[in-house]
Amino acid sequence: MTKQPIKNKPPTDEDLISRFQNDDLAAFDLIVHRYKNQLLNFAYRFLGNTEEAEDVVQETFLRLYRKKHAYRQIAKFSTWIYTITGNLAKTELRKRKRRKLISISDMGFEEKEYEIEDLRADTARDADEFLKEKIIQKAIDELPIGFKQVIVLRDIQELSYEEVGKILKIPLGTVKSRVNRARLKLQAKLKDIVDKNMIRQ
């Protein structure tokens, strides 16, 4: 028999970080075009901000560039990028508080502009994608904190309930109490939205 040529299996998220901390840029490179986008959705759905998002991201890899030999192998990289990320993102939840200021996009203008667009844009299916993403994003910013993280990363990002528990040292007991709460919350939520919206039209 003839032997099959072994394909070359991508690196581990494990051998990039080990690569990286022995001073291969091109593994960071690898890291961030591996994880940029799932974190920027997991920031945006904790933060419901496109800017305040892209700077938690920015500033998780800023600082996975400058604390490498941080990260140590008795944890998955990806449990540790993502506690990062969420602490960075609780963070500027506390600080947002802390201003008690209205911005622009607090008053719906960013918002009323994007659907302008949106809807002037693209097909009338797209422009109703465009507004249940934004219902289910109102909804989500109104859960408590305690039950937006669990539901962003068990529901959004998909990761497994042990991953969550580690992310977020809890229980892995809680960690399922929590999400199924957070899912009841989240549909009275968008049933709360959804009607009112239907009053007002």
Given for the second form:
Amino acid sequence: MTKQPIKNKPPTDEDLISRFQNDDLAAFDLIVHRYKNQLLNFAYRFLGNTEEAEDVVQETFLRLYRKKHAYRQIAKFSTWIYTITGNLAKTELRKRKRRKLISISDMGFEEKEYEIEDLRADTARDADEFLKEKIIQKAIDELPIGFKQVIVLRDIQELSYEEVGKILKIPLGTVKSRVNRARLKLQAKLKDIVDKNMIRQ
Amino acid sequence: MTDCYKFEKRLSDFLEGSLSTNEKESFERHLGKCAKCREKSEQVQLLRNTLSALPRHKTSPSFDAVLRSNIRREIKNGGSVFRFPKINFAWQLPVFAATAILFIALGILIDQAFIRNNQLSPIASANKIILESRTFDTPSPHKTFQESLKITNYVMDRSRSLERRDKKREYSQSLQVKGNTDFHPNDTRSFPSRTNFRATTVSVRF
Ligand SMILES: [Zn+2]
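Right, and the form predicted in complex with the partner chain of this protein, after the form predicted alone?
Okay, now the whole complex, with that chain kicking things off.
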């Protein structure tokens, strides 16, 4: 207890950002390595679009690079970086909505989503999984932003309620009830999509 | 008493086991007699499992390379990555003297820290400082690279501030700096292995 063998312990996120704030660039690389995939998954589930998600994560790390001194030790680093990605993703979504208002022509896209030739998978099981994932993502895409945020952070990224609350800057009680309502809503949507899909087939 | 409304409202608490013993028992009693809530509860539980088991998407193979080039652009386009004390480039002689000393110091620093071969000492005279084309390698990417990047940024910052200055002064100056950063082609590091810049001619006329 008195002597702590810190040597073998990997550095915490907070260690790394503090090193980066002191111009240790290798620490930046370690942060990127540690976070890029989980932030990508977060952004992807939130946006439902790979390219946009990738852009958002790129921008997240650029902001970290540019504004490393904006981070203060009072917050967990993960909370801070998730907040950046979350805000960028939200902005992206708004931009897209504005674009969508203008182009009515891609209204027919919903039909395409479920077509089997769209699937890259070669076994029936993979195809099944792929289809399932597509359907779920579709349902997530249709959720209102507030629900989408909590469902992705809590149930997909599996962050604690406390952390979700801090990222979204809403009180714990609100997070909990919003997660609950989001789950019910998503469940209802899924049921709807699956039912419709059954009828189509 | 638990009714359907209350059950639904606190379904997540129930599924995540954060109800009190009494509440839990009351919820279970309700489940026992309400098929609708039973079904909903099962479906939401299934949904939670499904969501946490969804495939995890990863960044594309080109992600690191794109980040490197974004950062490189960032460095070039002047988002000054490292903070330096702001020096007011006034046109008074003392300031120029100080600047001269600074550039000489810079030259020495480059000499000592980075330049391994093919050295040219910086030439400083009363009104002329020349830093000739220099390439410096950073043997270990950490410590020394930080230094090199600082210097690159420093010179670039200074050159911009010089360019912005009104030419109708009693002196003329030109400072050309070309910063180049080379990145490891095959690894994931976001930072240059090598930085070179060419800084030429600051002339001061009195
Ligand atoms: Zn009921």
